[in-house]
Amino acid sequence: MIISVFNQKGGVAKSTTVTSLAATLTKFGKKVLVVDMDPQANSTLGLGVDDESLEEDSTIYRLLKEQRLHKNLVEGIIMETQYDNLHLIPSDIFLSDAEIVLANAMNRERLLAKVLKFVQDDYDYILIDCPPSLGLLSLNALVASDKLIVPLTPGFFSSKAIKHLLTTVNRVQDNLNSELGIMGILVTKYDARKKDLNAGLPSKILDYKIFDTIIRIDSQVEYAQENMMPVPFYNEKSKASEDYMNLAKEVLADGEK
């Protein structure tokens, strides 16, 4: 299963979740690749690879703008991590220029949809993190997901992105992938002294499945990002990490329906 982690919003814990998620599914015994297609990198860094070491043309931008892929290629990119069943597709700031460079491909929007092809029958799940923008990066990837993820914290600024964000789904799901669901709305950065949740979601992801998981704010989170490390293999004590292997569960339910 593809699944993109998306939301045009920054600071809403999309990184977070994608490497979170990723380690807690291996935990399961589950095989995952992660694909980072924000240029900020902050899922290679969070999987411990520093992208200011990677060579030219080992990233993710050298497999879309490739004309002439086949799997060797792809399987090349592929880095190993410190961590069993867990492989990652990196990005760098060079993928910035994928907007514009790539603005004119023929089939622009499914250059990462004919990347995974070679590969997704190898994994259990691939987890794309996406740029916190509606480009063409996000496009690419909402085109080649079975199912999207939104991260989505409680507060005005939501209810304004959210909007958006559903309205691209739509046009998505209308003309380019009739396949991609919402898997579920993911409120992250939540402060538990609030009572009422839904007080402070938007009324238009109401009607949309919200996931039972809800992750809390844990300071370990931020000590993880700073070792360059996933919450669960950080802490797996953690709040964090606890929230993060309750949603690896509610994520394995829905492959089995």
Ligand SMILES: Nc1ncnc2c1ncn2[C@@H]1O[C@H](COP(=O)(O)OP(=O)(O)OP(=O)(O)O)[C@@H](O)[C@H]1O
Contents of the next structure:
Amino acid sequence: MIISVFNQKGGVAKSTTVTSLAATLTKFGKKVLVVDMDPQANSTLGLGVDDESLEEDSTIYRLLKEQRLHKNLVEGIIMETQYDNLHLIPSDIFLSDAEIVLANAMNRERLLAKVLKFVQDDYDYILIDCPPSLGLLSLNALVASDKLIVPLTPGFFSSKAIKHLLTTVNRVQDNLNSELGIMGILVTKYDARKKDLNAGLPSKILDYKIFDTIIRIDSQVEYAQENMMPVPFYNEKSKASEDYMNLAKEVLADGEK
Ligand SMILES: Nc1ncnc2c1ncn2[C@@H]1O[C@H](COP(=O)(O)OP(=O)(O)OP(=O)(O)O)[C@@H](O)[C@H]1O
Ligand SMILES: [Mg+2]
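What I would like now is the form predicted together with the ligand, since the data block earlier showed the form predicted alone; can you produce it?
Zooming out: every chain and molecule, the one shown earlier first.
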């Protein structure tokens, strides 16, 4: 199953969710590929890979640009991480050129989908980290995905931005990927002390499910990030790790439906 973690708003824990969920799914015996579609390379770094030290043309950008793709080429870009069953297609800052360079490419929205076709059967889950924008990179992620997880921080629920996000998803469903579904909306960085923000938490947004699991705010996430590790490997007993464990159970249950 290919899942994009998507929200055009910045800082809502997309990258944290990608690396933490990926880490947790491997603890359930799943084989996972993380695809970093964000030039900020936060999920690349979060899995212990220094984007500054990557060689030229060794990122997802190489594959998006390639007109004659084949499986060996895709496998050549996939990196092992220091964690079992957790692989990565990294990104670096040069991926930001893609928005312009690939703007006129043939089938420019389907470039990532074509890349992943070669390897999707090799993994139980492919998790895509999206940039905080609605450009070509995010569009490619949405077209390549079966499902979306939409992280949201409390206080963001009634905003125009969420309506805009859902309109975008609907447009992709109508025109580019009719199979795309929203697995759920995920409340992140939840702070029980901020009662005023939490009061606005609905149980559904339009018709979309909100995961039962709420990811609590936890300083261990930042310590993990400083150590370039997913929090479930950095501190298994932390609140955030416990929450991502519960999220993984919901994600696994969704796959069995
Ligand atoms: N549960 C949490 N508790 C505390 N801090 C968190 C938690 N989740 C994420 N953060 C912090 O919030 C910041 C933003 O998280 P993250 O980078 O995952 O968001 P993002 O949506 O990927 O951001 P961007 O839109 O820039 O890609 C980071 O500094 C991260 O450490
Ligand atoms: Mg991010």
